[in-house]
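First, one chain by itself: the form predicted on its own, in structure tokens.
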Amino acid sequence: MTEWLKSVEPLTLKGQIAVPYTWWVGETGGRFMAALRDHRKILGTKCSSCKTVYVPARKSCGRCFIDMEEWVDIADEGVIQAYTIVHYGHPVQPAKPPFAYALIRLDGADVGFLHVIKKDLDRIKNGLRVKAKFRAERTGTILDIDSFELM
């Protein structure tokens, strides 16, 4: 270490950077997103080798490690999982506390979805059915599920 390091005071300044950016989902994602904004439809990809059902759709199984590519329609409605409620706010959270996280199994999917319910979360529990609620005017986008509601 150089010696005129040992006469500098060290500086610390707090804040926040603000850094937006756009990503790329790949074809794959890409082709799940415009399946939900143009025909309000949910598409999975099926495994060749364990037939396993992935939702959102990936491109490769994770446990063939193999390339899919038999894309399969999966239903709108399914099963809560898990879920936790939030009761507090902040800005990069997809909708105003009270809502719940909830890990959905939807019917035709072998692997949970996890998305938001907004209502009715004093009768939430693991077992429910619950429906997707799809916005009126999608952007492309996985919040273009609204949400999810119990059924």
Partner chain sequence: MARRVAIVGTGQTYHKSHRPDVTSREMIKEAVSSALADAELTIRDIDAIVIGNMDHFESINYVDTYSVEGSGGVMKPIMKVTTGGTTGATVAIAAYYHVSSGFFDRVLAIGFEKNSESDTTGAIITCSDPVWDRFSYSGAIPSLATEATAYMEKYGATQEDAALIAERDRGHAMNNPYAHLRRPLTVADIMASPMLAYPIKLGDICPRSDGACAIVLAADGIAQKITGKPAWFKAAAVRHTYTWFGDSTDYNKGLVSMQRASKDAYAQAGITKPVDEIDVAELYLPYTWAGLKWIEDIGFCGPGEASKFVGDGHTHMGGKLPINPSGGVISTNCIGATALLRVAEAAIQVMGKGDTRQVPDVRNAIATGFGGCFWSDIVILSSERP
Contents of the next structure:
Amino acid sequence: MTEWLKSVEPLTLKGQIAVPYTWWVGETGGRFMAALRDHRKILGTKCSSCKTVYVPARKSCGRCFIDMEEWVDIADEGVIQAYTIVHYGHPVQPAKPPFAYALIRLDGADVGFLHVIKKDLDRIKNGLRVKAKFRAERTGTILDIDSFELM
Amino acid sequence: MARRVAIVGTGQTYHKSHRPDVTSREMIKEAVSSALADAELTIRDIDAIVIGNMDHFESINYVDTYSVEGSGGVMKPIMKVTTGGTTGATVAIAAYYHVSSGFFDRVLAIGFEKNSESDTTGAIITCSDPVWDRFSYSGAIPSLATEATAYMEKYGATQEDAALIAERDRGHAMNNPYAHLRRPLTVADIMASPMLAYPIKLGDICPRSDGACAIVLAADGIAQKITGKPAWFKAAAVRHTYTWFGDSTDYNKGLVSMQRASKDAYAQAGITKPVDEIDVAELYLPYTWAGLKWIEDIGFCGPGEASKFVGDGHTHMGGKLPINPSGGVISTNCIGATALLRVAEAAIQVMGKGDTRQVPDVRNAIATGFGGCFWSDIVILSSERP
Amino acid sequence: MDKAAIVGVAQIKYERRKKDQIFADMVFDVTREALDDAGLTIHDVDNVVTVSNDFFDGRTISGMAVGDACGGQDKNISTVSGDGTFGAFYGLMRVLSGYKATIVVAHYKGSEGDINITTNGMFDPVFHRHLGIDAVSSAALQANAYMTRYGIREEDIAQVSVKNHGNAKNNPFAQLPMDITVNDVMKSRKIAEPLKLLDCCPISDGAAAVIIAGEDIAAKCRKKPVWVRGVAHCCEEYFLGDRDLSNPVALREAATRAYAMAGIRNPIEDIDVAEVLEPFSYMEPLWLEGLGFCEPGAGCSLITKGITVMGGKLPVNPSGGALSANPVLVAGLARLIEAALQVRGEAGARQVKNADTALAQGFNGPCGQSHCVWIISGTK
Ligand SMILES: [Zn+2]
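Now that we've seen the form predicted on its own, could you pull up the form predicted together with its partner chain?
Shown next: the complete complex, the earlier chain at its head.
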């Protein structure tokens, strides 16, 4: 740093990339979201080759690189596979800290489902069962499930 | 030693203004599946993947890791290359080096964009320097318009001369089932279209499209087993000359990056008379004046001669050097895929798979990418193993 | 594989906030220093790979910021959007495709963006982004999965932070050289359980450069060439729930391929020093397991047994690693540079004795989804 820069407050410029986005959910994601919104149901898709049941529903199985046609009803409850209790806050988060993220193996699925747990954080442990709490007002986003709660 | 490399398969989506039925990842899979089918390969045959787009058009960070379900990248090497509008060409060229270096035998190159998901101009503006340029730079159209007025002033080219480029490319698009805009457009239509930034009218510029493109590259010895007619790389040249927009405003010099890249590419390919030795060109022409000015910079005709060269029909289908049999960027523009589509379409011509858009007996085909700050990339493909 | 070598390297001191240098300034400095280090001029370098990320830089076509500064004028130049180890791999491919010498430059300023938002952008916009998950909270999930599976205690991963911040005291480029204890880590502020402040990397600004060249140029360079013996990368599944976060399968695959190229049969015997990308403490043992230095679950015991500390059989991150400075993307290139300095015997106070074969690793994506592994050596 030169003497001049040390003698002044270095200038900064504030800005942000303010581009609005409208992501297409797609047909597969759309069916998943519509089921959440309209029927409080969680849907998965099953690979005809490796038999993996994916949730949220995916159009194709990345392992086998084929499209999946079979839809599977997934339970709205399951087992915590991994969790973290978050202690820092940020506007992108859907809850005030502390809250938890968890990977939940929903009954009927072969992969973990990422969501949040807001209550009973002191009791959280891997292996515990949790159940989805749906929002009363649902709009077709992953947050139509407000959170999962310990059973 | 560097290995020879060829394109052995191409695939693309049916390009549209918007694709509500699929996410980016799902759209990518369509192009990849179609490229693999064209090469009669499966994803298991692929050793590595190169992918690119422009982050702020979909707001997805790390599309290499985001896309694996669609790119086929699960448990494979995948790398992301991003250079703005030239991305598709730099992705193809990166895939070329993946094979040429000897590390990988069969490589997929993928470009995509879902322009329907964002504000294209809002995103493009952020390519300018945040401190010095962003407050004054208003996107691609005005900067291209400035180039156009300089060209008109210097050589007396008319708006009608430029409009003929769009009439030609949109006419060609009628032969391409994948093209986004498949409606003919006449010079009169273009002249009557709304003025955006003088002299650019709506009919003079490319659309925003959703789409993806993928190509399969293979090494010498393997390529010939995959297809009887591989499209061999004869040259790959990249010139991203400028960093600052202000540095590129001496338009009287022409598109310097194109001049330098084509000189490099012709030297690599041993081409001395481009018009005679190149049979078809797929050029990244995002607006009509590019179809005049830049074909001078690439050496298809002399400075100021483009209006006559195009007007005489040399660049139409059936002419001595058809440009953009696919309909080009004026008809389809899914930006991260756009330059890769040029390479893919050039490969299609060399491989003789152009169907209704096929130029007869193509030996050498040239493809370009344009983007960034007046940047140019060039690929020359050939039916002859170099 | 034809022979190619790392012939020039440069870093600048990593800092929380570089007020006096914009991207181009940082990149110009490392470009010039890497050329000096190699004893080359910019005219000897015939092509360029830049490494940057549009999200982190807040700029579409972020490579534009440094095109002049890295000497890219009238040269074949391209940009890898990803970790520096991947950018360097592309640079190597170009050399093996016939270019004389590639300069690879990487830049990053964590001080200028919002890392929670930019890394939230790594996650699926439809299914995951609204949940607000980011690089830190996803890493914490991985830490939980890993530690639960093998019964690893928070004190065990805290040792990594103690070791690496201690090592950083020997590295003039490090941002956070610190004398800390396991107790200090345990008492530090909870970020996302089980990760505490001292389990996490700092936010950093910085740049780095390497020059990779073929045999002809390498023979003429000022410094001892560091030969590339093996490189490989590999990516696993995207959705966190689809993965076994406690088993880095992509890293295992990349390592297997790199070892095969390099003729390495027993990594812990054949490799003298490793520089791995560990923005979070638990990552070092997990990556060491993926790299085959020990059995799954035994990563933390490598520290306890004194194997990965300075003076041990396989010192890991003599530089202090990403825990001591994490200019994202640059940090992977820094691992490669630090490994090269070890092979040259130029690592100063952080030098591992008689280091001849070194490993460097970097990754892209959440929880190490896509890894790149390098094996470099003083022996051709
Ligand atoms: Zn499957």
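C-alpha atoms forming the largest set that superposes within 1.5 Å between two forms make up the rigid core. Residue numbers count along the first chain shown, from 1. Only a predicted model underlies this, so the values are computations on that prediction, with no experimental measurement involved.
Asker: With a threshold of 2 Å on the C-alpha, tell me if Glu9 counts as moved between the two forms once the core is superposed.
Answerer: For Glu9, whose C-alpha is compared between the two forms after core superposition, the shift is 2 Å or more.
Asker: Tell me, please, whether between the two forms the C-alpha of Ala18 is shifted by 2 Å or more, with the rigid core used for superposition.
Answerer: The answer is yes; the displacement is at least 2 Å.
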